[in-house]
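Taking the form predicted alone, here's one chain by itself in structure tokens.
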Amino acid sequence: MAQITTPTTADVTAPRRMGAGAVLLALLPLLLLGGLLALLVVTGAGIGARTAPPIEELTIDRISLPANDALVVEVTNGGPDAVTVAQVLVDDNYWDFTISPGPEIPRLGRATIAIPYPWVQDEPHTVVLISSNGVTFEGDVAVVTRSPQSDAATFWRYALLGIYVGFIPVGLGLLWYPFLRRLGRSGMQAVLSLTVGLLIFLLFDTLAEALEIIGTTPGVFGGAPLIFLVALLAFGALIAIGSLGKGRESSKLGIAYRIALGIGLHNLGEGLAIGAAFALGEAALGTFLVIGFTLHNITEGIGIAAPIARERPIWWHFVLLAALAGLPAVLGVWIGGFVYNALLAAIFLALGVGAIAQVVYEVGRLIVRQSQEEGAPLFSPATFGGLAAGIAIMYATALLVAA
């Protein structure tokens, strides 16, 4: 009678060697897919010649005024077909124009249209682009004023704006650290809950801003789902990185740095808004945003300092925390003022959403752990009051920006 041998666990779980045959098996579906795609392109997928008119979509990304007699329009083709810009109307009048790299803009291509138009200070103007098929694409400049020049002086002025908006107010908020050290158990739980409230507001605020910006981009880039997916991936990546500690609890200083990182990505978005406002000539709006964001961001320092209120970090940690949370605003102003791209701005903000969500998770765990260690209820009046106060404070200061 033949003896039946049972494979051992080692035989079952032992990985097989990756030889040339295994590589071929991995590539076979891709090779077959490539052949199928080539067949579809050659045969037109069997649906015959196309008889429908082309689908033209052109998004006006930005209209700037670099000189007293010039309008510059930046566009992106988000449609399935190429678009040829044939004519340009400014305030219902046809005008000469030059377009770079050329009048035909391919799918997902970008172009810059220069129009020698003598615009009038403080008056609205409307630009209409007309394709070779007669499709129109319209953009407006609400209040016209000359855009700042891309020179060294403007570069440093923008940097100073970012420091005013980000680094200085966050640093001032960190000065509450000595006061936080004097709080008792209930007071510290309230402040940690206050931090969660601040971060929850920032999370929703950043998400709303990202969705608003992505709404101005061509739909082919993904729209709102792209924002949620990038945020989810950022959240998961940060959780995965945190798990490298092999079960060790996160240090409170590490949590403070992660809070600063999440706030920094949020402040990057604020810098984008300010830089874009100045670049588009909306200087009055830009100045108002600077004042509003400066007052709004001082509360962020409390959220960074709260987890380390029982620690004694070396002084330079506070400088690094303020820089990590505040200096991204400088980068944001530069990007918004000089090379603004709505898609990249939305992606940056989506990363901020994921980072802030991960920090809310970390601080929430810290609150739960401290409640368990002290035998105190998790949802006490102190914790709920701190959470509500954090949201209320951020909302009240945000009105200075939104008004």
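Positions refer to the first chain, counted from 1. Please read these numbers as outputs of a predicted model, since none were measured by experiment. Under this definition, the rigid core comprises the largest set of C-alpha atoms superposing within 1.5 Å between the forms. What changes on going to the form predicted in complex with its partner chain:
- With the core superposed, L25 shows a C-alpha displacement of at least 2 Å between these two forms.
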Second form
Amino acid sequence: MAQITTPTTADVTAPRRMGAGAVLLALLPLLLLGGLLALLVVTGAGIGARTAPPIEELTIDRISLPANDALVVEVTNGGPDAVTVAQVLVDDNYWDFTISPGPEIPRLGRATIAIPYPWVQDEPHTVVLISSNGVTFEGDVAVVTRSPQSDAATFWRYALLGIYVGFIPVGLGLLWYPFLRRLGRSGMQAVLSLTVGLLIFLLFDTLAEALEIIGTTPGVFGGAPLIFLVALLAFGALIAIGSLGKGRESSKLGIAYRIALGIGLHNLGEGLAIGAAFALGEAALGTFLVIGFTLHNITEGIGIAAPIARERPIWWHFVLLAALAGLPAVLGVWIGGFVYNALLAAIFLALGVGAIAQVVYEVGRLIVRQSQEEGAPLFSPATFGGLAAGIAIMYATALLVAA
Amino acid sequence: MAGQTPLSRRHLLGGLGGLGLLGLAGCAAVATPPASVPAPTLPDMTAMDHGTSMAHTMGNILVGDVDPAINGFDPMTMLTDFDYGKVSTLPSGQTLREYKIFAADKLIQVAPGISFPAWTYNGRVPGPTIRCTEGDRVRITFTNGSAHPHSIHFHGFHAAEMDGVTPVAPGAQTIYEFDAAPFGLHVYHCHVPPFMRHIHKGLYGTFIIDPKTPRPPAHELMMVMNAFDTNFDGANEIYAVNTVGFHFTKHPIPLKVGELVRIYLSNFTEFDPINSFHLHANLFNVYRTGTRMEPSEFTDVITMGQAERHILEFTYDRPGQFMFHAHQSEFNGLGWMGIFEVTADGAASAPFEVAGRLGICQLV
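Counterpart to the form predicted alone, namely the form predicted in complex with its partner chain:
Next comes the full complex, and the chain you just saw is listed first.
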């Protein structure tokens, strides 16, 4: 390298130094962009000023009934302009209301509207917001019953709910561990395949729920593509984290933890759904919903225990695994019950999709490797049977939840 | 209020404090689109359970108030704002009344904070109340200052050329001229298609032809029942008398005990087949279309299709606050509600005070 001294050769072969000139070159397009934007804003740049009335887009995020004569409406402005809520109608009656922080909701801003309306138990109500331009936005109260109060008792009740649907069933499922240890090689393959089956079901289930929830949010936040992209990034990030071990076999315990994480995010989503249902007075579904989720989630424990059936982890790993997979449900119920935000919920679920996809990938590789070691076909009765059984079990127990 | 039931201290304090403050602390506190309003006070609302609150109040109201300065017209002054025209005498001895009417596009507030892109006669909805006597020569110079073609079609007798069905182009002018007949309560409106849009955007008004022998003296009020489809979905969001929803709930119409009240009532509600007028604690004589001097009916509800109009006469023999409203409850909830405040001297209460006293406004 030392022989190459002529400046001309160096110019051609070596990258130029990052001096002030280079920085300027990097900034040049941005400066031009700024100029163009300024031109557009100031002169309209030949496109012409907008004369049409502003397009107003308010999304009613949620309507709750905190007292016998109170309706509380939470709204988000997903449109391109600020929207001023001028009046409020309940069931085609103009009604007194207060709005905070104020009637003008900026772009992407949120507001809470309190209406002292004497709602009627079990009879549906419709809330309509009228903007200063006379545009109307409608929201329905489908289940009309008083929403739970935000107090310590409710907080604890929500926590219990999360423990019932998350921590306990996952913990119970992990108790299959001693049984799993007694399985032969093909039995193990079947159980791992069962795990993949469970996870594939959860993957689609979580994805569907994420897409459903994102559908209720203002389109400006990205809609369905946001879900796929967040899931993809979560998947990629977890793969990248898994490969930090520099080509070493990822440890089976590590896989178990990642499964627990994926399931945890899924359970967070379930918690959100349960919490929101309770907060919006859909608690009538309550007990049966909890039984359904408990049965549904017990199989998740098997999924976590399967990869470590041949290891001998210390006992507290099991507690941690159960906590990682189950306790997010508690967090979910709290969030869903107290500060439900559809966008946040959808993003959590999308993260869950990515995390589950990543563990499907890892457990799948484990099965492939073990099949190769034994010279057995990948799709044997044991593996395919396990996969199908996993999906079938989840489907059957999901029926309980849907009821 | 006191004395009927055992009162708790809270009850008493609330009741006494509330009575004085009711109107002001209620809807008036949030008058005209609030720039910043208090955060929802949920604990307060919880506390307002039945039995503990001072009075059970309904909050069925449009929050705030429309400043007449914004619209350039006031539903209250419209009640008695009769335009007799520029009066002169023709060589034949016939009275000539000349009126100038222009059409203009104008953004008006049909409810506090809700703008509506109206088409107006003389910048107001309803248009000016044209008033004359049977047999007068009426000459109306119509200038179209709107961006759309419009016309004025008068009800009553006139020549075919004066029927107002020919569109007058933007910027153009025309003259409608006829001898006023028959006496009665008539209307006028734009007759350019699509009629639905031209009517519901506000091109209508009242046209009164007095009989040669005048009706008995009375406190006369002009009312047009109208409605507005602010989101243009073919159904009305706001119902009112003289355009602004709930205006006469917040600003009751003052009347005197014992005086004869005469209402020139017409209906220009679009989209809904009918509208109606109901008077509380009283009955009225109906002079259908105002074309006879004898009443045809004595009732307290009258139901009308579009452009139907009747003269109503009544007298309150006692003081008090009496509602008047459509007897379609849907329209009540959407703004078509008002109050007559009857006193010995016809004095008016402060805005919102009566509504607060009646429990129409929510207590804050």
